[in-house]
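The chain below stands alone and is given as structure tokens, in the form predicted alone.
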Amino acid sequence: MSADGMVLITGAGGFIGSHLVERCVAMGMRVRAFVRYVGGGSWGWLDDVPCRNELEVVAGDIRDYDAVLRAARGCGAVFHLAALIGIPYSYVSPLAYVRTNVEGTYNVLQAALECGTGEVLVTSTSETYGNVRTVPIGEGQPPDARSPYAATKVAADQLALSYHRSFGLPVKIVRPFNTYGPRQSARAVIPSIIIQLLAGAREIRLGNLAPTRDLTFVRDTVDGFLAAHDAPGFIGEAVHIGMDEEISVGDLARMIARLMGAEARIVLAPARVRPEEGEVERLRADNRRLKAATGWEPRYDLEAGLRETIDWIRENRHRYRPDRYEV
């Protein structure tokens, strides 16, 4: 990617986006991040950062069309990561992720088309496919929302490819599977885990254990970012971000606790589990389309991604509250 020009982030501040903004920054590129405003000042992730001062920072709200198109002018390409992605809370407060995550994906691609933006990269989730039949899972697998949240993303998407397809606007989605790592909220199954288990809790609270998903490192997931950025095709597409392997979270909490070298027992959580119709059984990326294109390879086993991510979380404890579950 050329380090001429700027490129937008939106959620800059969050999980993936605070990594793909060091990034982005380490290789030479003129970043702009865009970050919730919240009264205090606070950047999120970014506050953090030893590149914070490198950066051009911009608060606003992704639902404000005023913010994100002054965001705008003057880029060249857009990573647009700003979402409500919490599963649970879509249960509790649809309307939110609406507003959110389709209405702000609006304000991304209108933005970005009034500005002659040339290109944006939208982000999608592994959550709109459902309950499939077969895995590993393509990218012309049709959607099936199980959730509001995964309907909001559908939707989304779906918003992106119009404006490709009814104004040439250049948009690629990508859509990673489950992306772990340093920084992840506690709402996600990994943080939870790890932080049960350094509180010294001798029962680890889960939700369902049968369900499988495919657990990418957040540098590599970072990585597909840009190498689909960098790819001369998937404009109008979308292309899979994933490991294309599987893991149950049963598996998974027995190989964190192995890894941390814990013994604790498993407990099933009847608030940690999802609607019946809601669950997705098996997520499992067919990643053979990024791989081919651009020539992306993880660079982490689940293993080793495990380790610095407890090794982080071990260091970054008084962040997290054991004794809370995060919707």
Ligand SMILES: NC(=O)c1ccc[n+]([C@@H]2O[C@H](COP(=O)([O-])OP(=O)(O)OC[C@H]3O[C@@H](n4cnc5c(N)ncnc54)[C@H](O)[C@@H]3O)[C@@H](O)[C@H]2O)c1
The other form holds:
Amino acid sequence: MSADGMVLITGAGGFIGSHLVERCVAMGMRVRAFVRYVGGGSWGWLDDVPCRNELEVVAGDIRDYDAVLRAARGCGAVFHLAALIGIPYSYVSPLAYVRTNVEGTYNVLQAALECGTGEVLVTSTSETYGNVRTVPIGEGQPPDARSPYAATKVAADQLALSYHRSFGLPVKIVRPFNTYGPRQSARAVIPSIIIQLLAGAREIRLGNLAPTRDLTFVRDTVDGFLAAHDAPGFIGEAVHIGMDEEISVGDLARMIARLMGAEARIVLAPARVRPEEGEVERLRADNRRLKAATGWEPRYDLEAGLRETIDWIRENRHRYRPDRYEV
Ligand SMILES: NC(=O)c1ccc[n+]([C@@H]2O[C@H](COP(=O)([O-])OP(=O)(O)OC[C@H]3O[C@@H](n4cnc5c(N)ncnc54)[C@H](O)[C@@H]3O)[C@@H](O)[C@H]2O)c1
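Having seen the form predicted alone, the form predicted in complex with the named molecule:
Now the full complex is given, and it begins with the chain already shown.
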């Protein structure tokens, strides 16, 4: 990994973004972190990272072209992670997703073009595949958006590819499957299960239990981003980050309860169930493209990653609200 040039990371105050920032700084890269402007001055998770004085932090809104353009100036590469990511909230506020995920990605691409920034890594998601017929899912499978969130990510991917094909912008689409680990919001299934159990719940309230997911620990996901960035290929292409494994939500809840030494019944919470046509039944990554081109290998199996996540949430439980379910 070259330490030359500044790298711009959007969504830097978020779950994956903050881990990526820390890793880039540890590798000697110069990082400009784009965090969402909020009145209170918070940098999200970057408020807590030990390397916070070794970065340049820019607060702005990804929907604001001027702010993104200013942030992109002088950067040699962009990792674009800023997005609205919750699927349930995309049912109630889809236009916010269009503005943040599609227009926000436009702002990043256009600013990169205008500034002559080098490579732009656009963060996609396995949710773009919807209900595919065959697993593991290869990068060539067509999109099948099942939620406004997924639709905006499909649109952002296509816009990015069009910027490569039309204007020669060096774009890579990095498509993580589900990622978990320290700092993840309780809107995601793993933290939600852990905080319910830490609160002593005798029942774990969940949405559909049968869908399967391919779960990657966040440090492996971040290594995947950096491997994709380093690789000479992938320009104008998508590449998966995933384990090529799958576990159902029900089995996942049972595994977490076992690791925590907890006994609890799993019950269906209607508010957490996705619309029937909106559910994505199976997600499992064909990860051969990334592995073959870069030698990337995950370092955490599910049990090791879950243990670390449980320990971190236990120490940080004051940050979570087990009594609330918010979309
Ligand atoms: N977590 C996963 O399992 C997963 C899986 C696949 C893809 N992804 C993708 O990875 C990226 C990061 O996701 P995450 O899990 O870290 O979520 P996150 O919500 O923690 O991070 C998203 C970041 O985007 C920022 N953001 C949102 N709206 C903004 C705006 N208007 N202006 C500026 N910043 C704004 C948020 O403040 C947040 O820091 C997203 O693009 C997401 O779609 C996540």
